[in-house]
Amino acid sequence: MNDALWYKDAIIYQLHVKAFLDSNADGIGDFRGLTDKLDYLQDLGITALWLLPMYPSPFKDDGYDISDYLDIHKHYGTLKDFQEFLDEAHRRNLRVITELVINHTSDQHPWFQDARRSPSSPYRDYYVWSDSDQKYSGTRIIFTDTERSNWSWDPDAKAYYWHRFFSHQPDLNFDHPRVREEVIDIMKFWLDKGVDGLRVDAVPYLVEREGTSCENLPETHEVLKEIRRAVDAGYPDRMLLAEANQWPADVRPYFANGDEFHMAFHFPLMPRIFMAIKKEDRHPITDILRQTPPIPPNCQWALFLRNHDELTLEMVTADERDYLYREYCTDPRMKINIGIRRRLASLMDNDRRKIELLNSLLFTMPGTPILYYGDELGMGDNIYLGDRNGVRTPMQWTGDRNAGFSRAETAQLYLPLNVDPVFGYQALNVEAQLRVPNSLLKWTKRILTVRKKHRTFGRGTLEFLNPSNRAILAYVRKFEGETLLIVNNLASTAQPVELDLRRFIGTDVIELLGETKFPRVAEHPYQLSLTPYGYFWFQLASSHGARR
């Protein structure tokens, strides 16, 4: 586990420590249950283990409202069940990621709950204050559903302070050079038990000033160049993933000159990937990757299907945002505030052709892949469920008594189980899915295996070809002498297509999913027939055997 650019070829796995296996019987699950679950993880493929906020919170955001950065909820266990875990996870080649949301605090947290008694307190200068509600007027307000304001009223300093988010989440004020210790002392902390990666919260949004968006500042990269410097003078090998939900263009600047971060979420290719499946056409897919800048060589994007929050709709037209909606939402309860709060299965109406193309193209594009808890089933959302819980249900183990998740009354659960009769867990589990060979959880350990043998995908360029036939997806990846050609069809009627592969004119063609032998590449268009929904992994190898 020594490579410093690991993350390039990683297969992260997404999921909340209380959604995965409760040890104690209390309905939520905890570090000593996730431990137990880690053979399960490493069987299916993955590399990686991203956890969402495991730390101290009134839970109003569901953990991001951090009220102790330096200790583990209650609920989840302790610092030495977490540490446990962290060492077994290692001792399987397993690396993991935590979170770091630095850009608010709960209003609970000690800092706040000081800041807000007196202007004279060491940590009043932690928060953003002010006497008037009209400052930062040119700010988005990013959850319109329940945020009028990004100033809210405090009784107790008589002054408003600033938040981003929701308004019991005060924002930190990194231009105190306090703040910016505190937070590089606690990720020290973490990364000193031994996390590999942080994914950290809400990067665009870290510094204000007047007669701007407060995205994208100047000053937000000197804080996070600090926070990075940090890094590589005492953790050369570890990774930090940022969230910044913005353009592509408006991403590049933080990866910077590969001294910002490692790796950075690719928002806007997630929705068109939704888009061009509907519209059996690559073009919203192939536009969105157009207008992606380079980025340094050890930099990474990372990609996604679907995740802990809503399907965002920020990063698309006004136009194509109605279109998704139209699409996929056929009722009001899956929508919230810009976005879509369903799983991938939902979202695909259960069609395992349409799940496994999307898979297909999550593993075979260009990035580090993010496979949500769950998603390896085929498991469903429950959208009678507020906020964004209908994604975040129990983790449906088996077919028993509260899917095999928890000992607990049923009725003590942190959240009701899934019991659609689709989706449910009597009949979607992991132990039913075990058992049968063609299963998507079997599914989707081949498809991880064979990713996994070839580092063309973590690390390999992309080239699009342009059939005439717009329904086909087909790109070369290449990396260090291997050349890989993904075909994908977007329709769910079977199509042809012919590639124009000349300049492998005598190349072996090798479907790696079956280690089928294709025909030879010869001088006529190279043509090819895909199923609905259809997909090929090809090697392009010499036919002495080495490589293209």
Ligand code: GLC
Contents of the next structure:
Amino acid sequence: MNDALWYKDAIIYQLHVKAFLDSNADGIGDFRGLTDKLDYLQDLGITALWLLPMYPSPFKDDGYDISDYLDIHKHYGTLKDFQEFLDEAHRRNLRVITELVINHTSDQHPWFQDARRSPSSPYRDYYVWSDSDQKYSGTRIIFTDTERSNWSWDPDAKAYYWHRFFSHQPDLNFDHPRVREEVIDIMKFWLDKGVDGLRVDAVPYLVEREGTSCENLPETHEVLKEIRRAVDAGYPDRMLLAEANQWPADVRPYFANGDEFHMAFHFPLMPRIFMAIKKEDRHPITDILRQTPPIPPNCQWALFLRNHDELTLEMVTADERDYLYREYCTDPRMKINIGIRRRLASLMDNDRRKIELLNSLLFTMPGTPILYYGDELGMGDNIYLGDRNGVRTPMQWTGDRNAGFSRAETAQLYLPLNVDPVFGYQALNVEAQLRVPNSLLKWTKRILTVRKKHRTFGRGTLEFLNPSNRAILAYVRKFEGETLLIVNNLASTAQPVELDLRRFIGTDVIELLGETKFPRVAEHPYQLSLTPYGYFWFQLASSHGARR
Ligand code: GLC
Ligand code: CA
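Given the form predicted on its own, corresponding form predicted together with this ligand:
And the full complex, kicking off with our chain again.
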């Protein structure tokens, strides 16, 4: 486990402790339950877990509103339960990534409670106060459905406080050295326990300056570099992952010279994958990747199709947004803020071919893939639940009572189970899918096995081929003498393609999922026929090479 670049070869599984398994029948998943399910995760083939916030919180933003950074929420267990979980994960060679939510605290955090009481509180300057709500007026509002302003009046403090998210999440003041020290202490507390990586929430918004958008400011990068220096000084094999929902050119500085973040999500790519499959045209994907600047060698993109939030449409043009709303929001309930609150399988109309194709993209494009819990089964969403809860329902283990998730009263579950005729747990669950050789779960396991055999997927270069058929997205990935060729058909109909592979003349073409030999590359264009939404993962091996 001591390769410092482990995150480049990782396959990350994102989950919420509350959603996985309830061990004590109170209706809420917990660390003991999760520990019991580590064998499932190991067997699935993922290599790292990313846990959503697990700290004490009033849960007005599902735990992203933290009231104590140094403990575990009592619903989920104790610090000891967490340590046991972490040790058991490590024993199975699974790394663990947790959340560092530092842009804001909950308004219930003792710092804010003290700060609001008096201007002379030692915590007053931990937050951003003003007598007027007109400062920083160039700053956009993120939660457009619920918030009217980034300022809220606090009657106790008799002042306005700054918040980029919900009004119950006051922003911390990173101009204050004590705040930066506190954040580093919190980070060390978890790194000392053995946490392998931290997803740092909402990083573009740490520092505010008049006359700017208050996003991606140089002062914010300074704070983040200070955090990175603390990691490098004491914890050289750990990883920092940036949540910066920004354009590629604005995310690039978060990697700096390889001395800020190790990883960052590629937010703009994600909606363009959904656009490309609807338009049956590769250009949305190739355009955004061409606009993506190169990153330092020790850095890596984090790729995802879906997560615990809405499918955000902030990083697309107004026309593209209209298009995606029209195509994917058949019911206005599916919209939230600037995005779509649905799961992968429902967005793909439960079409197995489309689900596989999108995963084929996720697992072969340059970066580290992140799977959202339940998407390995094709779980659906529940658009009748509030906020983003529709994609946060309990994991579906079996067709038994409460889907095998909990022995509590059904009414006691933290959210209702999905009981839809198609996506409901009675029909769609782990137990059933383990019995069927061709289930999505079994397919996911197979594809992860293949992916893990080739470091080229995580580390290799990318070069697009340009066949005249725009429905075909084909690319070459290269790393240390290995060459892979990936060909995807974005169309709902069978498609032919001719690829110019002349520079590979004489090499064998081996399809990796079935280990089938295809015709060798010759002078003439390489011809392939793809089934609707079909995909090929090929290895191009010199005929004299080891794979003969
Ligand atoms: C991040 C989280 C989101 C949360 C927000 C505010 O964007 O992904 O779930 O609501 O931060 O903390
Ligand atoms: Ca429980």
